[in-house]
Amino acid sequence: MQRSLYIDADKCTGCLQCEMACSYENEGVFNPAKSRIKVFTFHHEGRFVPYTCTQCDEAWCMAACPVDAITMNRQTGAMEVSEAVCVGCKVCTIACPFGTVNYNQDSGKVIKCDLCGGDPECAKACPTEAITYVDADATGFDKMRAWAAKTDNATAAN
């Protein structure tokens, strides 16, 4: 069964959480400027949004790539960047269209998320659950429900 990140940005407080953990499973630094998730701020609305690779299934990063340092885990559904074949010509940067394909300054390599290896780091530190770790093909369900409860039954009976 595949597996995929589920952000739901209405439960994120912008504690941060998610990003120092993903620093340091990474990078073994609590540095939220080296994570691989970065929660977004709209200060206006005084609103958070967690977000990172979706890990797209024709993944542009992935065909942009001119050394094909970029794979598929096939186990976890992650894109994942090979360090050792990756020479940092940030043209999947480029590609990705969602900026979740990040140059990092001291490997002078890519980085983006790649799940943790099927056990992603934010969505066990996130306290309020607004990320978590579910069913791929059951992460448009709570979408649906909320959808769902705004309709008028009552109306489409008569």
The other form holds:
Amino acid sequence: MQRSLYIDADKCTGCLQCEMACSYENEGVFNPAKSRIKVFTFHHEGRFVPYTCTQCDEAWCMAACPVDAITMNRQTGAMEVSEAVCVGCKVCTIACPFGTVNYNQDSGKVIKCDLCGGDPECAKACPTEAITYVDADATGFDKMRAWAAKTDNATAAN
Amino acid sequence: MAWTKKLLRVNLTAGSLSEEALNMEWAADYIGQRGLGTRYLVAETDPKCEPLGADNKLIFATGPLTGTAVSTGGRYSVITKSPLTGAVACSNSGGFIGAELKSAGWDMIIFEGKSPTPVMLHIVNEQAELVSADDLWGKSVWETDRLLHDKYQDPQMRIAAVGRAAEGGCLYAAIINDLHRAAGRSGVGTVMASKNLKAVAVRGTRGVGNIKDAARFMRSVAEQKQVLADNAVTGQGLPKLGTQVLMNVINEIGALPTNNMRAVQFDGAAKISGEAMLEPRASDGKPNLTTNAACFGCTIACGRISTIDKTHFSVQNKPQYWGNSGGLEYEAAWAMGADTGVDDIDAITYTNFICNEDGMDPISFGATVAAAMELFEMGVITTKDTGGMELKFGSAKALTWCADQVAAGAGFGKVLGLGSKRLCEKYGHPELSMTVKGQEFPAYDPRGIQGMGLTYATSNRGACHLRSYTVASEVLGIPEKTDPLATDGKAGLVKAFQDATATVDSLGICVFTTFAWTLDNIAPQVDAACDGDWSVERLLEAGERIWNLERDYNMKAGFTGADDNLPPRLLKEAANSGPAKGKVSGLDVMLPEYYQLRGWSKDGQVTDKVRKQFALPA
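Next up, the form predicted together with the partner chain. The previous block was the form predicted on its own.
After this comes the whole thing, all chains and molecules, with the earlier chain placed first.
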């Protein structure tokens, strides 16, 4: 079974535990600046939104890469960057419609979420379950359940 | 390790910057943040120096755990000599700039001297420069933040700044970082402005590493995050209601100071409580609280993000205040609410916004307004002084007017900006100032919570709840329940809380973790991260050393045991209602025992024996 990162922004408090877990796993230091997942703060709206790669099946980054440095991990479904092959041309960063693949000046390569090989650290570090790692075919089930509950109430009220 | 082992020294007089190795011998004894920052202040300044003179220094200090994944590990402190109290000041803040500074590679910044013209410090990793702030002087914190983000085009840059209140000489001006987190107390913002330093803007992309045993650290951090999640206070109460969870609780036990501490219970408490912040309002159906929010790395997330009712008189013609910003914490809601008798939650949310926007400590501001209201009621302050405004207890209009005046440093706001002690002295009634060492009380009446009387009287930075929060034990039963009306055992309780808190404040983590954590939970995380062996005993010893260092500084600054006192109201006028009815503070019983436990002389001096025990500087 493949799983996907599922993000429920309403539960996010903006603590950046995910960014620290991600950067520690990938860079060996606590460094939000080098995290593959980012939490964006919309101050005046009072909202915090974690955002990262959704691992497109027909991935723009993979299609755009001229040296085939981005390949799919068949087990996890993650699009992974091979550091050894990447030449740092950044074409993938232009191709990605969501901006979730980015250049890393320190290494001269691009970085993106690789689902930590199937055990994503961000989801484990999140204290509020704003980031969970769930069945890829059922990411909408929680929302469906919530709406289903409301539908039942409406029926009962009639 | 865990320290970057580097500090940035900024000589504002010369406009020069230099990098220095952190004194790791001192770090071994004083840890970081509050302790280590104070050690540097003690070494480098004369305790008798003029707080707003060029000889005072201003120190921004992180702790060894700042910027790591430990829960709440984003704290920094500002250490200096306070213009409000004349004592050592150490104001602790969360938000994100502390971790950013660490990630840029710096444990500490020491500002010395005074710049001839307004400047700001811009740090990008190892690059640091002083930049003219002529264009920022006279601007609020919020405007400064916006202008700097526009100028540098870096949305991730973290900013700490002073507002118009500090520039105008308000003695309880705060340094605000990340728009609504504050190094709030004792006028550290006033010192910053006195040096013509408007802002510090930081971008750090190096990250925090140097963890002694990273695998053990990550395991310990995960375990202790779970402890916070499983605890009723840190896992449920604080995320849901914030510190405002306390408003109704403290009112019920008769320890909610009201109307400049004339009363101990407030009829309007429920209307300004955490619960009230969740109630949908009539105008738009939205509650005051939009969401809770976390500081860097914090898995508790007690922060409040709120809006003001757009139809409320305070903002109806000011759309710039219609969005979300930092909402009410308990102390602020108490000072600007119960203590002034104002039960209008939109009015106090507005004044809270103003305190953040222009950098004022809401506790000192609210308590000073409360004192002014009492003097107004007595006819000592009149509309001639205020220019027409009637400063009546309970008047939301008067409160919001006061906030605008102090923020702008205008008119009667200049007088209110002096703080309660100087205000009451000016009008010939020093006994009405609810302060210790010149700093205003927070939100717990020492007649109904006896330990807090000793806490306030002996706090090294003037009246403060965060130096030994015995409310945890006396009200919440953490770590064990003690009787809030009893004085027995409180001297030992206060000392234990003071020492442990000094430790926590020096590590880079938030004292709110201690609702769930003891040093038994903290020590393994410190030990996994930091060079050397860090047992509970060593941490406690460091805490006691830090406490004595601060005390020694204050004594050298001219304080004596006579300053460990409370206003006569709390010692002579009994609580007039609730469970504490008939009680006064039993400070006279607790204080001698406290001195004894500290090993100090009968008049409260740090003895040579204690100085030697902790190897305090001469």
